[in-house]
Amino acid sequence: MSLRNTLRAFPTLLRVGFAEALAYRAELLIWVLSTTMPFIMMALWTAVAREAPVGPYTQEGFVSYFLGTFVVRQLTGAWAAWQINFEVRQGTLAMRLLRPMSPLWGYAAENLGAVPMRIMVAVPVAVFSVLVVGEQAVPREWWGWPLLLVALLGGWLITFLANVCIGTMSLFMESSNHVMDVWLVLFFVLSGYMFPVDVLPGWMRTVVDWLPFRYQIGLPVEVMTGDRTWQETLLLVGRQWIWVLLLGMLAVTLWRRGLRRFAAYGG
């Protein structure tokens, strides 16, 4: 199927993905409850900042940051790596390959189809954040809003494409779930999910700036809470989209080469 026809069919795939999210809403709720780590870290870091600010963060700053982290986590989550692993091992990937479009579009639609339900969880938290900390919870300049949307889309794409890359490795090995475990550990430590990148020593921030993890969570949260000038924000968003491009090329290359090794047997 041509790219034009695939894009025309994509809204239908999104509707199917949304219907699946509704059908499996209990699992989705469990997944949401498993992402409450920012609330725990908020309690910890606000206690640490009770006597004096930690780096640029006061107690209010940490509240704004970690409530934003919870919201961004809901909007940029993806689970394609586990889907691909399961379908490769079960052989059900063969059913997707019979469709007249790349299975990668199907994975993207199923992951995006759950976003409306996750927005229903994220919006009350965002509103609560505005009520508690005021304008610090949202962009204070007009340019912050469009850049926030770009940063959120870039964060989701990095998460999804990394999932595809790691999930596709299951076509080369027995299972890539352990690779995903390693990725998640690095994600928790380096993405800004458990603490803001700004509290790290200078040399570590430099390293983190060149890795993809902070562009999944930390950057969208920083744009949301307005911690950067527009020049700094543009530079970081540019780096984020370089990672989107690199991971996109890697995902397509791994997928095409991996499919040559795929074999499914039915009975």
The other form holds:
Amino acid sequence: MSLRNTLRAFPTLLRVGFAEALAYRAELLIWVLSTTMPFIMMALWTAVAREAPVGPYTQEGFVSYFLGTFVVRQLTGAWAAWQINFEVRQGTLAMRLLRPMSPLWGYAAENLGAVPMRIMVAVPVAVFSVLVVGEQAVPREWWGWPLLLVALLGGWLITFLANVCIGTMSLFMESSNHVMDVWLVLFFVLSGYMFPVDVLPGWMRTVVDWLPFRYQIGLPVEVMTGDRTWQETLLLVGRQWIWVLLLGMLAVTLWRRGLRRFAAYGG
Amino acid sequence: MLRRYAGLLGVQLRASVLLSMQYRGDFLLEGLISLFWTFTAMAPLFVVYAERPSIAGWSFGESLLVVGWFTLLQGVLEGAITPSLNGVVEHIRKGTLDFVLLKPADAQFLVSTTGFEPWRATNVLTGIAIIVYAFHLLERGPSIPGIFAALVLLGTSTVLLYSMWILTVSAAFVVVKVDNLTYFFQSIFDAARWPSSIFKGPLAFIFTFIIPLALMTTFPAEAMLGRLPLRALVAAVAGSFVFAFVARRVWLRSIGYYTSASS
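And the form predicted together with its partner chain, for comparison with the form predicted on its own?
Okay, now the whole complex, with that chain kicking things off.
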């Protein structure tokens, strides 16, 4: 199917994704509740900053940072890796392959379809953050808002594409869930989810800057709390999108090669 | 009666061990990943203590004690509690819980003992190793009565964790599709990684009284340091009994409401 037709069908897929998210709203709520780590980290880091600020972060700084982390995690969530794994194992991937469109679009639509529901959780937290710490919880300059959108989209794309890459590996091995576990561990530690990357010592900071993880959470949060000048922000967003491109190419290549190995039951 | 249940427990344990011996490679890999996770999850600890010598009155070594207890309990949770209770959720979803309810033994006992993952014992060992290393850093030993108190607390925290799981599973009767309840539970338990005095305000209240995480990891660490008041120990024991009682009542009620697949 041509790209034009795919683009024409995508809004419908998004609506289906949204309907699904609405149908499983209790499940979605449990998922949201299980991302409470930012609140625990907030308690921890504000305790650390009680006597003196840590790096550039005061107590208020940590509050707005971690509330931002919660918001960004909600908006950039993806779970395609588990989905693909499951469908490869059950053979139901065959059903998706019958459609005249790459299943990757389908996964993307299902993940994006949940965003409106997640916004309903994320926005009150963001508003609360503004009420507690004031305007430093959101971009103060006009250019911060469009860049925030770009950074959020980039963050979601990295998360989603990495999910696709890892999920696709299940076509080459029995199950890629263990690979996903390892990725998740690295994600938790290096993405700015447990601590802002600014509190890391110099050499680790450099390593983290070159890896994709911090562009998933840390960068959008930093844009949101307006920690950086616009030159710095542009540079970081540029790096983020380089990762988006790299992972995109990797995902498509892995997917094409993997599909040749796929043989569903009865197929 | 008691002997019959002990016998049943023995049978179930043996079955789990045999089952896990079948998938050695897989479990070894999972063990390695959980070790990896244990150490990387300590990253915030290292980052925090690079900034300050002590947080909320806890030095690095003392915090490490809490982490040790957390890791140990995680081994107990993932090895003895989570696997079998995940099975209940599966039963509820498929409607096969009837087969369990029909058996001539207590249903709660049966569902709680169907699965053990002996390989998770690696976490228990890692936890003990961390505790030993923490005392090495503190350049002292644990107090002897403190060790006994800590062992009592290990018992009460296991009861607490188990009761909380039963409560979570009882929720599965209502929300049905809950394979993710496990993640929810684990994400809350994660807060037990830190000394409870770090938490202030509403979080402190929640983690002491509603979800008693403080009892599970901070109390044993304090007991080993010899600074847990006897009053707290008594309260912990009493509290865990109350929790277990409530969990049992809720479980019985949920079973009462349960309608099988065919009805």
